[in-house]
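We begin with a single chain expressed as structure tokens, specifically the form predicted alone.
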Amino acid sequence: MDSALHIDHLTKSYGGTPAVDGLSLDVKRGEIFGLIGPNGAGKTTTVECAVGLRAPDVGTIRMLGLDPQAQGRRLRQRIGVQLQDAALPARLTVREAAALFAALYDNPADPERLLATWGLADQRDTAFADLSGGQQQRLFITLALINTPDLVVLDEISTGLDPEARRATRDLIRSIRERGTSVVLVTHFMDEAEALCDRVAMLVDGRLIALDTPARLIETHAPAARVQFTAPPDFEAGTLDALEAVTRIERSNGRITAYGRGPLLARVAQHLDAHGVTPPDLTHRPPTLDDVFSALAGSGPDDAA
């Protein structure tokens, strides 16, 4: 099968309010697939149904070809899961946690070797509460991979991490896929999804509003890129209109903003140089997945949350 996860018309409600509303999608084997959207979009409920922790009200789910409800025991031997609210006893050491989780599976990886692979060998006798945030996330990833899964689900794994730890976590996720494991990444960080995911499904209020590669979503839905700079008072901003990459020009308080697509920055910089203008503050802002969300949902993910 090419599908690592197949969801067809999934609906799950709590107290009459749908958390997931008619969701359908396919995750291909060997890809990093992102479930993105604001808090409360239905992402965690979707993966909890997918791994068998919750039963759908309506719909069909097949993960690695197995029914999570009817074949849960077989499925759990083949998947790894790190959920958003994961925690361990404060005094449990890294070594003890790895040994405990390894005991749950029929054919686990060597815990000591896995700790070394994920940079935790020096912390093997450290209590969970004494680990840094980044080390705790490394441990959770290690525990999710201890059965050498075919698919791993990582739910909001970067929440609460500092920028350096977030960058390190991204490298870990890439290395998981390089080892042949499919990854379902749940996140409300649009930059994380844009950097990591082969494809993303964007959810709002439990409904799918877009599904494609980040690049195609940006190309299709995001507003134009923009270049901004401060120009001399005698500079004719209208001359930028003749550039093929430019679609619109704005001038406000001495600053000029050129909107457009394609090689916008290169064209504007070349034009300014030809006119003897060297602005000290030339900046370029390309469109992002965050812009796509704003265009489709009417607000940024943090605002929607």
Second form
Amino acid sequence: MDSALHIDHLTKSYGGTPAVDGLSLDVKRGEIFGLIGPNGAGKTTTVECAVGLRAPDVGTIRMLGLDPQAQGRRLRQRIGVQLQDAALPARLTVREAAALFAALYDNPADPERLLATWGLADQRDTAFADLSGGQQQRLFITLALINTPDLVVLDEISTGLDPEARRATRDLIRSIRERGTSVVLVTHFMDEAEALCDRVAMLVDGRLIALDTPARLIETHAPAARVQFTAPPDFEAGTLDALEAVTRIERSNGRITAYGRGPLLARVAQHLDAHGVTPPDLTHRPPTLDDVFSALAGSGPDDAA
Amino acid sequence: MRALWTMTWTEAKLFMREPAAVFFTLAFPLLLLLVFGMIFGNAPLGDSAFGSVDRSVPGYIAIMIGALSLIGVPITLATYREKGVLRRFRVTPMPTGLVLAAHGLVALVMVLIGTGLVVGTGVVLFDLRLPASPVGVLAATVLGCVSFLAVGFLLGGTLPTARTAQAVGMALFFPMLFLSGAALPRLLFPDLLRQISLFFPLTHVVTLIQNVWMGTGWNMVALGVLAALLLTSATGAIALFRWT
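Switch over from the form predicted alone to the form predicted in complex with its partner chain, please.
Zooming out: every chain and molecule, the one shown earlier first.
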């Protein structure tokens, strides 16, 4: 078996409304695979079906070659999962949590060593409820790795973390993959998906609307970079249109945005300088997965959740 | 087995970190024993060989069983469901019943420890008359505890939040505390109240333990009620248990 996770025509409805609708995808061994999409796109339902928490209405799922429904316990020996909205007993200490989860598996790693690896050695005797959000997430990742899994599923692992902790979490996820473990990462942070994932599947309304490497998704769906600056009122923005690199101009509140490809920044800067305009706030932003998301999903992801 | 042992030991430690649970299970019955023992003493009543404390101790055991099964276990399980602890356990290879087995074992051991404390204190301070058949009392205690734990699993398995579990648990426990003969001997009850008390399952736990303790044998009505309670609650708990 080549694939870490194989999903074929998965459909799952709740009360007649399909949460996932005919989804097919293939996660290769050893890759970090991102599942992105707005809230309610069916990401969590997909993950719950994949790890055997829910039975598909239609379709087949093979994780590490195993059927999550019929071979659930065998499968869960070999995978690590951190679900959204999961928690541990409030008064359980870090050390106790690691020992407890180690006892649930046939071949656990040494829990104390794992805690040290993930920087929780100093929190060993701290109760779960007294950990910071970042420490709790680190503990969850530690517990998801306690059986040295072949595949880990991390659902919204960075939600609710401050930027510092999010950065740290990214490094942790990279180091999981370096051990050869496949990672399925559910996230609504586009920057996280772009920075971490080898390939990304975008779901909208339970359907797969795009699946590729972040770079190719950007190249295909949102290739335009943008240059932004504030121009004096008498500046003729239309003259930018003549530049080959520029494809589109937007003007609002005195701020001008030029979209385009190729040497966009150099050409625009040259043009402005030639016209005696030297804005101090000239910025360049390359296209990101966020732009792909906006182009395909119609709006930005809902960060409120 | 390793999983069950670790889970049970972990839950036992967590239990000891809950002041309310420890108070109701271990301290409250002891307090009742001290207060009522000091008030009424343990002189043999009438022509019976048993005094007030001798008759009350089975009730104190029933209080521990009721408090743990109806309040402690349901609140813990509902909290686990509400917070997503059950959800986290579910994605491990742990067998489904392991959490319940661990909670059941902890509750049972706590009841036995509490019983030991009450009996020990009763013997030292009030010259408690030990049962003719300690094994029989132990068996009656375990049976009463297991049948009530099944109710606790049914409540904890179905009630959605810790708040509802607390409300339901209290509503079930407190009437039984006073009307089942657990805290106040049913001997003192008027006839009507004594009839009413038969509708409370905890009454039958008290009767079962008390009769074996005082050497009058196994009360078949109590045995039947508790067996039926065990059967229906366990079936319901298995059929209706919700992980999320």
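Just so it is clear, the structure is predicted and the values come from calculations on it, not from any experiment. What we label the rigid core is the largest C-alpha set whose atoms superpose within 1.5 Å from one form to the other. Residue numbers count along the first chain shown, from 1.
Residue 269 and residue 173 are assigned to two distinct rigid parts for the movement between the two forms, based on which superposition fits each C-alpha better.
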